[in-house]
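First comes one chain, alone, set out as structure tokens in the form predicted on its own.
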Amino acid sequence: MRCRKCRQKAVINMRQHRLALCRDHYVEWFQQQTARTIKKYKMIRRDEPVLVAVSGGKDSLALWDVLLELGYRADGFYLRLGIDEGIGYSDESYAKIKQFVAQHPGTRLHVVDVKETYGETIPEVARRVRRGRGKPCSVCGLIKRHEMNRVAYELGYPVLATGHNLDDEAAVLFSNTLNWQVGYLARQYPVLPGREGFARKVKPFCRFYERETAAYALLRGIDYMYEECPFSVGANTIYYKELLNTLERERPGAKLHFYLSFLRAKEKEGLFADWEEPSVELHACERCGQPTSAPGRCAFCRLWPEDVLEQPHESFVPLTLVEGA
């Protein structure tokens, strides 16, 4: 198979686009389409700093490295999960983002470890608050999606980028549809915008599959994390996008046809527009500052024990900085 520009032979085909490259102009057809993503939906601006919640996967690596390529001042952030336990899952994660980061000079990487923070790592946390019962994904995400808020409002970054790609999209949005969640149909989107309190959230990977973020990774030598979250077995998100995948093979270019007919449905015809959020009332949390809806103190200062939020909430959220060399 010949590169469809150079006809050279290709590393990839990529049968949804009829397209196949060579590794440079794959390289280079990667960065311009997320290039292309970003001024279509408005992501970001030029000047404005972004925050790449990183895990040490292939696509929030891969998206670090787009971005910084593409020109945009980029810097990373870590939450240090202590998903350990015998497996080193975080340990081998946290390393590969070093790794990344002393390859490329000038970038800086922001950390949060969970367990030097608040005393307890995500499982600890999740056995206590759910007295063992299931495992600790919802805990996880409540604490993700508050500290890459706070982090990224705190030190003044108006973007945070994560690298959702077009599985996980297309997956989010098969569970929606099938159980006819409207609210969040109504509000999935490339771009959430940002609030007082909250970054604006975009992910510019979102029109890319799975295997293209994985294969620029490859091509780009970025060494990443290929084990996926051992409590991630068995989630309802992995059937979903087995089961889109089943479709995938037997019509190539569904799952894009999919998620981009959702979006236009939305922007021309009007899908969900007259659909209004309930009205909530918001104000900052006693505790740590965030906008909240929850009387008192958000739900996330509500998971920790009383002695652990004795200190004002500028003294226990640390951050750690690792920069390029």
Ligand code: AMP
Second form
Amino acid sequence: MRCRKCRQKAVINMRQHRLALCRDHYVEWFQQQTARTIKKYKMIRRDEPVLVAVSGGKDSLALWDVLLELGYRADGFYLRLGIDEGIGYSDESYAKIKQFVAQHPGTRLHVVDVKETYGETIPEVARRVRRGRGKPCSVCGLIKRHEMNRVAYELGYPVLATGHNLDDEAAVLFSNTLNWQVGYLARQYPVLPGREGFARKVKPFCRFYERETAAYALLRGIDYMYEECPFSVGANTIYYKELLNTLERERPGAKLHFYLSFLRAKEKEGLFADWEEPSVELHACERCGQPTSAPGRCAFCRLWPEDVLEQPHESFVPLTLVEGA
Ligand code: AMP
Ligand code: FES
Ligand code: ZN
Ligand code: ZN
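I would like to compare: after the form predicted on its own, may I see the structure of the form predicted together with ligand AMP?
In what comes next, the whole complex appears, and the chain from above leads the way.
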């Protein structure tokens, strides 16, 4: 197999794009595709600083790398969850992120440690509040969302980028369609506009197959966390990803087509455009100020005992700043 551009030996063959490329042309293609997605969906302006949510996995570290290569002022945010299960999941992930920072001089990483800030790790909170049938994933999702919003706001980042790829987005779309979750379908899009005090949320890798982001990380020498979170075993999204992979094997490109035709139907045919959010009254949480429909405090603030949240506000911003050498 030869590279379509230079006829050297190809390192990757993408059947879905009918495209084989050598190492250098693949890296170039990948960065250009990201730039195209950012432009098409008006994700990030040139003068805006971006906060990249990094988990230590291939997608988010590859995203940070590409944004830096494209010349954006991109800083990282990592939430230490305190998951020791498996092979010490959180510690390993953090080690990979610190290694990335050390290899990228001038980059900044903001870290929030859930236990140091709120007194308990994610599995500990989940056990105390008994949510999610023994799995901490729903509590974890709630805490991640809240802390990403909070940190972007408090540090003044207008844009928050996550590493969600096509496999993630297609699996969510599949699940939302199977259950006809109209509200979720109406909102699912590569960019969510910012609201009062909230950063815009963008997914610049939404058109890349997981295999493509893995290849990019590998070819760029990015050492990432291979293991998934130990609690993700048996998750619905993994099952949907497998189903879509079966379809993809038979019909290369099916996954991309499924997701892109959904986006096109929204853009060109106004799919879900008339859908109106049922009128739930949103107001600012009386403790943290984030929007919530619950009376009084938001779901995040209701997770914690009173004394934890009564400390002076400054203690909730223990952001460690690690600068690349
Ligand atoms: P996941 O929900 O684990 O598939 O992660 C989706 C995206 O959320 C990743 O690509 C990251 O951008 C972000 N993310 C996941 N875990 C963390 C974390 N612990 N800290 C910061 N960002 C994260
Ligand atoms: Fe949050 Fe697995 S429970 S990443
Ligand atoms: Zn080439
Ligand atoms: Zn709150």
